[in-house]
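As a starting point, one isolated chain is supplied in structure tokens, in the form predicted alone.
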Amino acid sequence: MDAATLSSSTTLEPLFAIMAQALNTLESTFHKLPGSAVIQRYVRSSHQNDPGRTLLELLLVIFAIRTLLQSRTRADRKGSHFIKFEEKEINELVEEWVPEPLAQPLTPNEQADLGVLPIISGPNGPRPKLLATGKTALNLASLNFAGLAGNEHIKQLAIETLRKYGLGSCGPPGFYGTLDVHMDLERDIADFLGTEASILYSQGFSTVSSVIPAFCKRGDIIVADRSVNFAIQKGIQISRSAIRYYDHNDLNSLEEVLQQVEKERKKRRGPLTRRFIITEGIFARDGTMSDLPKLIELKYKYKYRLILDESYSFGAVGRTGRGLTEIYNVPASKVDMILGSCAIGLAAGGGFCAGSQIVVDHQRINGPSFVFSAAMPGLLAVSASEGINIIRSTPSIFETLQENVRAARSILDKVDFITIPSHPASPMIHISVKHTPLVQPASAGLLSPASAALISPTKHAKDQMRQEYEAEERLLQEIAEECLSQNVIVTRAKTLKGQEHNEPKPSIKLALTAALTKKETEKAVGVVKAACVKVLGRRR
């Protein structure tokens, strides 16, 4: 028996020698690979702590290799899993196929709205020429508060910049799209507002919808005004943070929400997460204005960061157009992030976020729109910088603008059929139909959360509310058309139906401008008043 065992061992010795040599060769080759030591330490640690995990990972590696080596386009050569059609059947199926429409067909109301849009002949501005009549109109529809649109000096600088740099930047700011004029504009904005730094975005809408998700992440808490604009709504949605709303422009409601958030955190003994208050300076929906000093007080009291969207207040209010910080004499450093629109405030394009150097630097690598969108054209950056220079050196622009605002309000406040929720200093004035039984449900979107929670309208009630909402919109459209017939351009406030957090009350939006004289403003607003009386007076 011993002799047989010895003979068997002698026979297998060459095989063992070959296997040992192969293993040694494989081991030496493995150690020559870059990073092999790291892999070896990982495998040893994994096997020592959990051998089952090593086996599972080995099986996964084998499965991955098998998948890669396997043909990705294995065809069924026999065709047993395919239906074979005759040529006639194929032709019939092709003829019967109807592609899905790219968009839903327009409703009759939408078609009617498009049909009455005024068409401008030549450049737009405070006094454009109407193509249909050839007459000059007074423009109260364009957001040109400081009157910079059509400025000849800015236009010449833009042409010179176009010839020097070309039209587009051809790349994102972080790649090769940044020009020296972009950096100049960022310094100009920061210096103008009194912040450490600022950052430019190519589009005004994507500014706020990019800044919010750059800082607010899953698990963070956002407390926002119930009537923030659509761009803020999209930014909040993208952030995936926990969102709490407070009643529109009601800071007592805001404080109640802040207290409730803190109570809930203590009750569940949760960690202290990042927390943000998000609101607007002048609200796009109704022209109301936030109480910035009170916001600052609540921010410090409850340890929140404040994101303030000044798209409709930068370049519009304040002695020199600096917005709410100038109106309330609040240092800009007390607002964590000030967002603004170069398109609205400076009649150029794009937007900005101003704040500390840390806030700005973080966005350069984490702001989706900044990272992935091409930088704004150089000519727009130069136009915006020159716009800042003009409003800095000509503070009388905003004296003229506020004089026009006061003149307009003195006319409109006397009209019985309308209500104006806008702040007295806001150059953007919203005109709504005064509450009547005919249009009562149109204000349902602005109910407080507590009141709204108690209302569960039936399907019939919802349909009736929708019909009356549309009836109110038609009245406002009639007013706009009546004004256009008198060579005054105004517009209804437009919203994305079905996509907004809540639908605002229908309104006509007047955008006053310093480019018109007081006499021209009184004439245009007088036409609006007469149109309101004519159209709304028929309901009595």
The other form holds:
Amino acid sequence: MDAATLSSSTTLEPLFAIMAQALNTLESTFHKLPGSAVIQRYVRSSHQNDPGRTLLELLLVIFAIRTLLQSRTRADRKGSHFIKFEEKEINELVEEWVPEPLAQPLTPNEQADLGVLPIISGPNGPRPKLLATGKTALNLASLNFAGLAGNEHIKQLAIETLRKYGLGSCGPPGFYGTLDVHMDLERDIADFLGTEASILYSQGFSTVSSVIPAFCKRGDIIVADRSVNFAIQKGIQISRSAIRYYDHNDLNSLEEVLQQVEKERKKRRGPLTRRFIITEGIFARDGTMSDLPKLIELKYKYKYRLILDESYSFGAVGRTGRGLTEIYNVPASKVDMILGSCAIGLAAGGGFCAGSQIVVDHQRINGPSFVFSAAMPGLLAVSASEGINIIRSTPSIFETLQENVRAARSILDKVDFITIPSHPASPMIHISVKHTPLVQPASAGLLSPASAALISPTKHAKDQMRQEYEAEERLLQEIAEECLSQNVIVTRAKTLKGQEHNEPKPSIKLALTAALTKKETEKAVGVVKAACVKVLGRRR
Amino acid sequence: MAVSKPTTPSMFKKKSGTSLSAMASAASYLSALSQADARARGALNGSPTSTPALSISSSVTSSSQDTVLHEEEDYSDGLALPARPPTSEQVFKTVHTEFGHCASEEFRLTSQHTPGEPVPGHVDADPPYYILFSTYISYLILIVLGHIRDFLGKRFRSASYAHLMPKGGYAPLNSDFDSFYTRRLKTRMDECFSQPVTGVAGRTILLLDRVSPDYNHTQLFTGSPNPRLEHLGQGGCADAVEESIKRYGVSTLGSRLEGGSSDLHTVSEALVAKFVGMEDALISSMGFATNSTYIPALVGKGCLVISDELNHASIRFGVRISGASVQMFKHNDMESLENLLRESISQGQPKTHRPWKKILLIVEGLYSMEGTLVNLPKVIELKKKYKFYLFVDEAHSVGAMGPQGRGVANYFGIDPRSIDILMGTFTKSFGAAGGYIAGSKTIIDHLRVHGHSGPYAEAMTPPVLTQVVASMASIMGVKAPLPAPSSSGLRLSSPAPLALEYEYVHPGPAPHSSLPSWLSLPRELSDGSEGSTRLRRLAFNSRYLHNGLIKLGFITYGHPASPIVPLLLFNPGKMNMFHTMMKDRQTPIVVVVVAYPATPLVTSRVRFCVSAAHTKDDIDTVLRACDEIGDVLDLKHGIPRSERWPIEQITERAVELARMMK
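Okay, that's the form predicted alone, but what's the structure of the form predicted in complex with its partner chain?
In what comes next, the whole complex appears, and the chain from above leads the way.
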């Protein structure tokens, strides 16, 4: 046995020699490396103190390497949910798979609505001609608050601009799409509202859904009105910020939410994040108006930034159409971002965001629809600039408009079967069906979303609610068609059913304009009133 | 490709006539730059001036204000007047600065795919390692310097960093981390971006000069424009637009479903549908919004969107809003796509393994940053096998590709109806704005009602619609009405019972009745001859520039037929230099340089957008400029030296070169 050990040790001797030599070479190479002494000393000392620690550190290094390698492979492939199939099985599965059609055909109701959509022949304005009948009608559907549509002077300027600049801007603002007239309009808007600067977007609707993700990122907090318009909802969705809603146009509810957020923040002691209040000036869905001074007070108290969408109030309310800041006499600089639409307010095209220089500059690189879309046509920018010029120098426009609004409200407020949620000064008036006590309980959910959330509705109740909702829409559509047959264009407020965060109450949307005289407005609204009485009265 | 003429007497005027050797070293160039800068600063108080430039970037060209002031100034730059004067037989109706005069029929090509020829995929051309290495080092230096400056700046000059630091209980509006790239990297080359322009963007563009006194933090304008694919600027289209402004005004006041619909919308949509060869089409007032508001109406929860990794931001925006799951495949790599399809269909939805409700493949016809063409024949083949729906974004290809200009399907000779949805924009080829989406009647009607734009977004304005109709008609050509009594009164919306009505066959000329009755186009537009000339010129220009750059030894991306030609620069510092050197030539050339985040970090590039308005001489000028600058900046890392052609040979054998396949 001794011999065996001896012989094996002799046979292994050369091997040991080689190993020892290799070890030596390795050691000397290691010592030649710069900084090797430090590592050696570190390992030695730590090992002496606690061999367990060295082991732990070694494990950590291995773990780190493993993690690094792992992140390069696709997660789902390695995931526990991945099922391995044979090629043949995949072919069978592909064969079997039947996709749904890309788009469902329209329902008969939708088809009918699309069919009776009033199409205007020739220029749109206060008294356009209908394509279907060839008759001239009074227009309470198109957004032309200040009556700038069809202004000959604007047309002339637009033609001159066309001759000088051509039509399209042919590039995004960053790449030679910025024309001097765009910069002029930006200055005009900032000057008109009294902000440091402003930035133009080429579509009003896309403005807010681009501004929000430019500032609000993951981890930020947005407190928004429950009934904000669709574009804001989409902007919030894409921003991935934490979102809290407060009850529609209820600033007490807002304050409660703000307090609660503050409390939660203190509890968590997280880092300071950006916080935003997002709401509208005049709400697109019902014409109610925000209490701006109170909003500003709350914003300062709780240290939030305010994003105010004035799409329906810019160029519509205030002595010279500056919007909410003018009505409440609040300096525009107190609102961090004022958004408006040149398409709605100035009868041109595009939208804008006005604010401080920092706010505007940030969007020039971070606003998705600013960076990735072509700038708006030069002639629309010039038209908008001229629009500002006109409303700024002609305050009588808004006096006429307010007179028309008062005249319309005095007629409509007396009608029995309808409710009007809109603010008395709003030139956009929403009319919805008043719920008779009989219908009230079933549709309670529609009226107050808060209570709807409390009662978890059964499927049956939900169905019933939907039916009620559709019935109401049918009635309103009937009213709109009745008006159309009397040559007054009105429209139901069209919404995307099932896609809104909080389903708006069906309504008819009247857009008054300064371009119609008081008499014409009274006549047109009279027709609406008669149609409401006729259709809704019959229901009773 | 803006040809801008420097306002101040050009410091290069004397030199550039001879050759680039005068400033063959970057150092001498830089010193010249600083001199020019000093001069421009001195002129700050003076009256505003502007620079015109040959525009190869987006869509405009310029004639400078001083060309207007000093008519007698020399036209040696070839911008204001053609180098070869036209003969008496050739009558040009366009302004040379907007649409270059080019009489030679030689310089024309048809944009068409040769059947059987393989569609080139996307090839990542690798530069030498030292270029890659220096690129990474450049970024590293920039990043390290940036962080050091941030660190020190916040401590010692906090006033200038106030907007990056929490103040009075407010978190900073943009965190310093998020804005780091913008502040520390982009600011260094801000002069390449957002330069404002004036006038018509055509062959040339008029730039508004600007000067920055504080290292690009602010840009001042001292007074001061670039065209894209096929800008149909003035002339017949503008007359039509003017008429429409007189008739319709400027706005349509409201959304399509709420009192903003006019007869002009109906007519335009029907014409767009004919143009692209689909049953129906829908127009949206903004290109970005076409994707971002209609995709969510097509897919939703439980659906899968398969998207090319280099799809445009608007598509990503739309898909993210829709709530559908997204998978990406490698850019234009059909193998990767097929593998992904097999995996997605067999695995079904994540976790639940239920089958996907539907799978929508979204690809672009022509990729805006790479110039690659989608491999449509293969995609259609896959579509038949895997039953997904196909959405092709033709933002850059419609009106530019194909023998009739109808887009990629036309280029490949594929029936457009084998594609489910064609989307495109009017910005690039039609000189207008906004976008369209086309498909079967069922789909489009669904989008009218369920797309976000229908009820909420403003409708497209009449002047823009008219530009679309007029420019489309000029590309299509108009079939004169058959000798029927007063067919002019017909509108497309009312189905005409007249048997004499000309039946539209895709891709043929537009029936006369599909245009608004008041629209009268000049003869050269309505017979489609000018449109077809433009398309053929564009096809020639694209191939010539592309193949020329390759023969010069540059690394380019993309399909040779693509009007977008990216030339790779790699090092970030070269972007600035390239841009400035092009702009400061005797015949200034405006180009677009693009870098991260629009491209991968390493592959910064300059993007040439060729227009039909450019003449062969213009492309020569550009090639010459690139040749010279390419030597100075060490950009020629493409084909080996032995295969390269000298610039003279390229310009002489241009026709042969353009007809060469890659």
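Positions refer to the first chain, counted from 1. So that the term is clear: the rigid core is the largest set of C-alpha atoms that superpose within 1.5 Å between two forms. The model shown is predicted, which means the values in this text are computed figures rather than measured ones.
Asker: Could you check, with the core superposed, whether the Cα atom of K494 shifts 2 Å or more between the two forms?
Answerer: After core superposition, the displacement of the K494 C-alpha between the two forms stays below 2 Å, so no.
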